[in-house]
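First, one chain by itself in structure tokens, the form predicted alone.
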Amino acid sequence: MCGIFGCVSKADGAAKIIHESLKRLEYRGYDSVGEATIFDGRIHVKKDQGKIDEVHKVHNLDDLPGSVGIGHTRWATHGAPSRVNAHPHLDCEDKIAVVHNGIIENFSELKAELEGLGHIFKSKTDTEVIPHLIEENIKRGSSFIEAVREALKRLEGSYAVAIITSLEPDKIVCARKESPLILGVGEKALYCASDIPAFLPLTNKAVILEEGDVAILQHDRYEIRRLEDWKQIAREIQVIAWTPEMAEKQGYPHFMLKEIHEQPLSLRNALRPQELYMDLMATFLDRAKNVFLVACGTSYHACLAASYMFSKLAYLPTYPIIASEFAEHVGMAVNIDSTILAVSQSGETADTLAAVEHARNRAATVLGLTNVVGSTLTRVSRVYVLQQSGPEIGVAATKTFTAQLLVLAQLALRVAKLRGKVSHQEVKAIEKKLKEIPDVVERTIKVNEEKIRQIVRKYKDSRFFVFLGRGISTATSLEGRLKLMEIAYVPAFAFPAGESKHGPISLIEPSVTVIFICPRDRTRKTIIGNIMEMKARGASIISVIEEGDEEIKQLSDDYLEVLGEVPEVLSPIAFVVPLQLFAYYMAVEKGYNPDMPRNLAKSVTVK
């Protein structure tokens, strides 16, 4: 996720202020920062791909005249880390200039339109359409005000934006639409930012932007419009209490616990994949003879979930591989008819890379998605699409998981509609679901968080926990029983619950408990009886239901809800953030530190 920074101070020395305040926002993550400034009618920039020390040793980003300037830390979502392709975007004559966080989908329309006007683009970057866009409404007479608003209105998709141009050198125009923005209210100066860090140590009160909110900051005043109907309104000014360390994680104890409440906003995102890559991903699936999914982890459970997404939706077979054994198991299966989808958020999985590698020397097409642009596995991949995450602090993987599944749905629903294997109906139908699932992962964070603790700490001592579910709620057992080992060290089991009476039953007794994922799916009569099963030898019962199921409510001792009604296809996406959070406050209640499980990376980048 971006990081943004805009000052209008009252004295010289806003580059300073911009560099510093970037430095804050380092735990977001990047690949590339740059900053922008305005001096004696003109726009002077400085960026580069790289650290913010490394890019500050080369060019000393301190070094920029004026008072008025803009600031970014970039992760790429299009166009490769590079300095071309870092933030600040200009327009063709160098009198304006943008930072942006998010994503504009309908980029590439704009971009073609653009060029046909006569503008001419740097980069590879979807941002570079909004300074053209601002640019093009000046020409036709709009004043720099009308002409931002006038932009923003065409933009689809998400963004935080700040402008500058030399045209009105003495404010800032920002603006956000889903992705975060905060104003920073200062007695000499004013601020805008992607979050309260990156102003903490410049004062304590800010104004939260909401969602439609254009504002124009300049050195002694600041205005808030709403961008439908252009009035003015209010917002409060809050006096932030938190430390440095406690604004990185917005308020939250823990990065994880702060991931686990953005899968909301990275859901929305990963809704917007490029639509051209998706579409040639899913044609070299059509065509392809026989589809292995490899992976490692977590990743590599959202592939066992996503083999029943392409059965189910599309009827292909495809066979989800752990990456450290996918030469020995398939790798003399593999050949010029076999295409590999490898999923990994870091690209640069060390098993995975391995497994690619394996498969491109038998002549496979290799398939990749990832959340990080420039990684090793975009490098290699015939085709790639990013699940658009943004940076995950934490170790243990939340956000980046339902991003995965989410896109991985998608794909198997472009292949579906290749092979006619759906109806009109049946896609209108999905489509509607799949843009609800941020909605739903949203409420049933909302709903289930205190419920958890209590349930956490009656649960606490148990000997240890099985994860039970049927079909693709197997991978949903399978990635609640990783969480809770990984982050809280509890010994834990997870298996489809059809498996249980071919010997782990044995193990129940009045000690363990069992936890059912229990969507309302065909398997729905089986898992019940299994649920039977298991309290008939005195195990304690937690199954995640949909919201109103009464009658797997009376056979269980506690429950968690679904808030939402989610098809069989997409169910781990939902049902999955219940089993986060059970994990993260087990491993609180236990004393541990979430973000930091022992003896664990967040990316293995060694066999």
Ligand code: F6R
The other form holds:
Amino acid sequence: MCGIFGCVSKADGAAKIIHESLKRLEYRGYDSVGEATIFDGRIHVKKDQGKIDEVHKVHNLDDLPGSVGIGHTRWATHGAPSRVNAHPHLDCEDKIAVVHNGIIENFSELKAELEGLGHIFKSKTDTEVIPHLIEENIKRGSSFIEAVREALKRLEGSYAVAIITSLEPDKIVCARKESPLILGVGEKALYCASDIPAFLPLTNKAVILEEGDVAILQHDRYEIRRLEDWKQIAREIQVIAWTPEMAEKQGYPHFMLKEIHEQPLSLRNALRPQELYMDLMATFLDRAKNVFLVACGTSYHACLAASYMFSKLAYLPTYPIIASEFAEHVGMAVNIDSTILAVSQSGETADTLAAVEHARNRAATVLGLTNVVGSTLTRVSRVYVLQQSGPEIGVAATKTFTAQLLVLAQLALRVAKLRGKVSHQEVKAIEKKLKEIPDVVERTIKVNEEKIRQIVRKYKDSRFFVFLGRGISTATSLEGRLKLMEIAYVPAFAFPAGESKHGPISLIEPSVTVIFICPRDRTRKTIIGNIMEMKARGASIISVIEEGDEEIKQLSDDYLEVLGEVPEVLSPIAFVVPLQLFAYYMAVEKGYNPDMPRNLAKSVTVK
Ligand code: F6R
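Switching conditions: you have the form predicted alone, so give me the form predicted together with the named molecule.
Below is the entire complex, every chain and molecule, led by the chain shown above.
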């Protein structure tokens, strides 16, 4: 995820401060780095692809002159990692420099408009529209601050930005919308950063900017205004008592917990997939004779859920296949009329790439969904889309799973529209629910966390766990089981609840805990029957229910609630969240480090 930093100090030497602060943002993951300072009426820039130390070795980041500057670590979204795509980005006359974290959704329209007015773009990034917009506004008579305000008002999407100009060399203007931005208030300087760790050794006084805030920093003062009405507002200065290690995790004890809490944000980003590529993918899926959804582990569970989405929304049958089985299972059935949608967070999983290679050799069309620009999957896919989750550091996938589901749901909806399978009203209703999902997840985390922290104590000695769901919740139960098994080392099973009577029920006895996934969909009645069967054999029952489902509450020893009405096809996104928390707190309760489960790697690059 991109990191931004800005420094307005009294004395020269901003570049070195920025360099050291960017080093403290390295943990966020990045592929390029850059800095810009103002000195002698000019903007000075150094930037390149590579790690900070490598770029510093070649360019000496510290010898940029001046007391005001901005810096950036880039995690590519629009445009491959390269020097020209690295931030800061400048206007045509090199008078305005911008660093940005987020996604500008309407950048194509803005770019076309600005190119029409004669602006020359150098990079493939969405960010570059910002300096050109500001430049255009200044040309039309606005002051720098007015020009920034007018530009921000035209941006759709998410941003945390820091902007400098040689026209007013004593200041940084920064602003946030859906991307974090924090001010650091030092004795000799003011800072802005994506994250507190960036400035923590320099000052422990922080001001957390809120949605729609714009801050203007000068070395000895700052003001914060609302973008909307330009009213000045006061925000409290907080004294941060974190150690540097805690600060990297934003105060959370583990990256996994931080990433679970990041889901409302990563889901909002996943609601902004690249329109053009989504449409292309939908067309390929619609026209294919047969569609295979291919992935491993958690990403396979996303594929399994997606197969229900494609079927229920678009009446499109698809075959979810575990990548390592692809060639053996369906290899001979793949041909020029087949489309393979490969889903891989890392884009580097060897089994998934091998399946893709097999499909390509049989002339099939390969589509990709990944989190990593420039990964092998992006290079071998005919079309790919990015899930925009930012780097995931915890080995167990959490925020990347829910983001995959949300992108896949949007894709299924597009195929449905193409095929004319859903009415206009239905489309509108689901689109509305899609937008509400980040809030549902936010509320669900809030309401369950403390409860889960408590109940894991009660269940930690269960002999094993069984996760049961029906319909699309089969995927949710498989994912809940995988999380618990891989980080808390607890034996667990999962299968469609309907299968339990065909064998597994013989294992059930009082020392077993069964976790039921029970959205209010058409499987609910039958699931109640399955709960009764398990209760009758003495198992403890935990259910994950929609808020206020009194009937299932009564049948359960404990329940976890999803706060909001979620349509069936989106239910895994919300219902998996309590299961992620359950696995996390169970691992902690048992004394394990959930970030680094034994024997596992974040990206499995061997077959
Ligand atoms: C489990 C987990 C793994 C990955 C799997 C595929 O928490 O993270 O099961 O989902 O190794 O990885 P990607 O999605 O990178 O292909």
